[in-house]
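One chain follows as structure tokens, the form predicted alone.
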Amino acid sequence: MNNTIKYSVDADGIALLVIDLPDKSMNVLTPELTSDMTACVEKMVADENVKGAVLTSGKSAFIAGADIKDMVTAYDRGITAEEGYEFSQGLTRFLRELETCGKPVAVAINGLALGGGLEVCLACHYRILSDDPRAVLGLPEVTIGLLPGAGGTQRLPRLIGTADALPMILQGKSIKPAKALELGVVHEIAPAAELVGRAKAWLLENGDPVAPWDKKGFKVPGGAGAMTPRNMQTFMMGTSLLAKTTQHNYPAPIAAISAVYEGCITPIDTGLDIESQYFGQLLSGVVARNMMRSLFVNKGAADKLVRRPAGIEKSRISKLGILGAGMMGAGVAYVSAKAGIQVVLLDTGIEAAERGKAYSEGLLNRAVQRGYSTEEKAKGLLDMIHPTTDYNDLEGCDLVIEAVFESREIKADVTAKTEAVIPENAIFASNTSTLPITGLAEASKRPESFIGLHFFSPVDKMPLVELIVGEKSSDEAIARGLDYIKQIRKTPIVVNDSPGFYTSRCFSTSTNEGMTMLAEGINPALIENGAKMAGLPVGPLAVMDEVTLDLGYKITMQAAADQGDDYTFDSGFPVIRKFVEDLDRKGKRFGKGFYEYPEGEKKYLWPGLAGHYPLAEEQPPVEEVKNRLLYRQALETARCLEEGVLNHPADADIGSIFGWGFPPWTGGTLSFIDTVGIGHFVEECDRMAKAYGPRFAVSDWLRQRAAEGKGFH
């Protein structure tokens, strides 16, 4: 029986194959899918009358590629990378088959096709776009760890030459219809409408069953191999810059660079074995399993709310306030009129609140000179910002976000000031990164509606917002806060309360490691470049000056005058406070820090270092630094965890991935932990306790847990 696809065949012979999975909103490639594809195909074949084939699908879009959610599964059930090679082959097989079948197949691609579904449509012999902007075509499986494993390193070089098929291997780009005919990638675009007729008009006219590589004198476009100037340059480059990039912690672009390379010099089929033998060791690996199941299959679900309190009706923003319009506030007005919704973007002083409203326009004039948006576009998201001074204009907010300077005092006033003017209904949010969200309800006349709502900077770039639960937050606030970050199209997490909450907590300890390091005399390009070789996107000596070590300064203080002689300063404090007390030297925003900041130039990092802080006559290995960083974000972490300020591993590595930048080969910091073994990584924090201090200590939770040898997920 047939469950996944409507065949069909009318009266000109040309058989209709509509994909249409029940209970899935997307096609995907599953076992059940292929097995009836091969079925169909073979009664294709079969039937005399039949003189070609067109394939589509029933759903909006084509197909969004294979099954991920049983893949990420494959590392933890022992896969091996022979069974990882016949899992490959199994859909190479099935393509093959369809592409040799004796009879033209041609596929209406109505709407996205990525990954296993633009392999699909590769090996069909003539494709037809729909000429709608959504219908974008990509192979993005290398941002999952993985490569294409039914073809899409073959078939695409094959087809339009390596030089354009590898960006779309090695980066996962999509590309657009128009891009798409360009390069060659299809044959023609048309209205959704038009594409079965048109396929059908193909062949009848002019079908053409045998593909382009099994045709007699076939050669790859410019050239296979090292065979030309051109690719020589391509590959000896490409792999350079891969290994810069990578720095060998993402097996998957070598692989799949490796498979064009040794690919497409051999026959079709001798390629695809040779992509088959990479995708398995990729498949069996511990990298892919890390980032399909952080990057994919547990952020869609935080992007579904999988968070969400149950029996709470959902909600809407259609008018939301902000009050500071400094970066962040101008960042939250930006993207929240961007999903429709009106904004009122509140300072102190006019020219403040204008100059946040500015913020949005310069986002938008770049969007207009770089063709993603228009005029007409940038002014009516413009005309959804209304910067102002009266609290008044607050009136018939669903939702107010504070975004004003780190203050308990200027909090408090704001949010009275607030609540006089707001409905009773209205949820009350504080951006803050650092105050617990508990204290500052105590503000509120109405702390049952008061959540904490942490955004990154900048905003408008990045994914995260972590949503922070206070001892009186209710279900309904925490639900319409995940609505929110759901309607501006942010990925959330749920954290309780507690001081610097999850994220600020977890990630300044990598800076205070650095400073740290610094001060042992450690030199500081090895500390930088030794985070970058871990997979963190920058250093922890230029993240400080980014953030500031004067807003450090402040906070730090804060904390200890709040605690009195309960607080125990961070290891690295002593280096923010000679920075800010002493040497003047504030961080980027001031001009110098860590590093030197010559207008126009690069930046690079200040040589008075070394008067301050003399190298260390023996240095340690480049591992010791990698590890240090990363052993100390994820034993925080999990100390997080075990203290109730997060309730669920998955928010842990989604927050660390997505919020700070912890390296997604990881697939964040608990798993890291799984990843080098839980009993490993509490004798590696054992062995730093003893040779740096008690900020690398393991509790007696964690310690049981490695004796069980029970991990995270």
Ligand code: NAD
Given for the second form:
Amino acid sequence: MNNTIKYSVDADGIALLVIDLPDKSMNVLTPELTSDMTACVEKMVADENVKGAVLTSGKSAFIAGADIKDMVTAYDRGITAEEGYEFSQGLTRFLRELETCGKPVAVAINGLALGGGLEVCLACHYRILSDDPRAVLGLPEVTIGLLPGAGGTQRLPRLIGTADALPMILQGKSIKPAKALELGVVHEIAPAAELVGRAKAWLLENGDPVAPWDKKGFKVPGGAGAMTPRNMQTFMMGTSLLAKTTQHNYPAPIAAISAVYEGCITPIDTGLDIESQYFGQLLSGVVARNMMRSLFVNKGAADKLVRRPAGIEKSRISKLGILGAGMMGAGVAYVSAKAGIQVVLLDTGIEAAERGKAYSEGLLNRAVQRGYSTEEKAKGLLDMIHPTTDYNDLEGCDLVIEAVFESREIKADVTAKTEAVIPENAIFASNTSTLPITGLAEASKRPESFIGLHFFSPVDKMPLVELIVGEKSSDEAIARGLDYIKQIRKTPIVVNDSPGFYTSRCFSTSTNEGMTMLAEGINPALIENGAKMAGLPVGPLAVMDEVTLDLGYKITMQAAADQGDDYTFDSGFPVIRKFVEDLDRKGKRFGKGFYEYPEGEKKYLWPGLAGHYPLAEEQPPVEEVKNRLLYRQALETARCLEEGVLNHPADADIGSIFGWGFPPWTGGTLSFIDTVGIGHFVEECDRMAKAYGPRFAVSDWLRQRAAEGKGFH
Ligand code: NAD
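Now that we've seen the form predicted alone, could you pull up the form predicted together with nicotinamide-adenine-dinucleotide (NAD)?
Let's see the whole complex now, leading with the same chain.
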């Protein structure tokens, strides 16, 4: 029985194979599809009346990639590298049979073809791609810790040369039809409706059933191996660049470049074998499990609103109010207008409100200049943002997001003024970064409609929004908040109310650890480089300069004033205090902080640091610096789960990667604990608590979990 492919033969003897998975909006490469394709190819080869075949899809896209259901569980099932090799060989062998079946096969790529989808195309003898810009081609496997394991690392370089193939394989970026034609990934582009007809025409007129690399005298375009001038540069620069960008935390790009290098100097069958061996190593490793699970499976579920309370009708925001047109308000206005939402952008003065709108104008001008948008589209988007100072303009808003100064009084004042105007059933959300939502909701007459929507800066680039549930927030408010996050194409996590919520609380532990190490006399360059070697995007001291020491100072002083004698200052706070009160080095915005910012030149660590924090005689190994930063954040995350600030380990992982750049190779903060092993994690924290202080102390809850060997996933 064939469920996934419609097979027919026309009067000219051309078989048409239409891939159309039942009950799915996209075709994905499942074991069933592979087995159906095998059966269809056998049938077409055996049928004497059939001259050749056209492969296409019955959906608007061709094939979105491989189904990773089996792959994501591979590590936890304990598969070996050999079993991973066999897994890869399954599809590889079939595609090689297709390629050498003796009859020509053309593929009509009627929409996007990614990963395994593109690898199927590469094994066909002729490729015609739809000219629709959405019909992108790509090999995104490295972005989830794998490599293209069905011939991608072998056929693509043999087709277009290693220098052009490597960026696609190593960066996982897709290319549009025009580029695919220019590079020679496809033979033709044509309107979608003409693809099958043209494919048939090629089969009848030409129909060469032998792939270029199976022809005598074949040479990889531009040469194989490292000894041609261009390849020498590609491989030498490529490997050192990879070492720099991955810091050896990500095995996939290194494995992929090795597969290309070693595979392309051998015949194709050996090359395919080499590729599968590298694939097997990756699939049986923990990094691929971490990346597939957090970046693909769990992020995908979050994007589909897995945490949305059930039984509430879907909603859409058509008119959004934003209070405060500063850095955050302006960014939220842009992403919302981009999603087709009418935005009222309110500030105390019209100039400030206009400035907020001008932020979008700046972004759009750049997009037009770079060819990502048109003047017309940009104008249409700008017309959707209405700067104002008049609360009456908020009438009819379904959602209002407050992004005024971080002051309880001002926030209470704008909440009351807004509620006097907006509809009874509108949702009110605060973008506060530190003030608990339940407390802010006290200023509201409808605390059930009050939630936190915590955006990250810069809003147009950062993919995450942290939805904070106040004590009285209703399920409906949560559901509608999530619908809005989906509408603006961001990824949500849902957390409960608590100081700093989840992301700010855990993220700040790493900057605190960095400053504590500085105060201990650890070399600041070692701290900064250790962070980068662990996979964090920037060092903790550089981050502190970016968010400004001044802000850290103000937040701490406010919290200390609020909590009185109960307040315990963080271990790194004396450093902040010295920099703000004594040294007047408040961060990048103020022109100086831990770094110097000479105009037009690269920043560098302030040489004066050594005078205030003399280097300790004995410096720790870099591993210790890396671990202090990672363990501290992971431990705080575990506390958030214990306290109920977090409800799900998946939210913790996604929030840490997409909110503050916790290294993706770890799979996120809680996956990191699972990766090192919860028992080992607790032992290390115990050691660090003795060495560095009680901030590394493990709770009974976590210790018990470790004793039971109970990880988080
Ligand atoms: P900002 O200082 O850039 O902007 C605040 C804006 O609010 C200013 O334009 C100001 O004129 C306006 N404003 C002040 N009082 C007002 C009033 N009564 N009515 C209307 N407008 C008023 O600040 P920001 O960085 O955009 O932060 C805004 C909020 O977002 C704060 O609560 C902050 O904690 C939070 N937040 C900031 C970041 C960040 O990285 N900056 C990240 C997440 C959340």
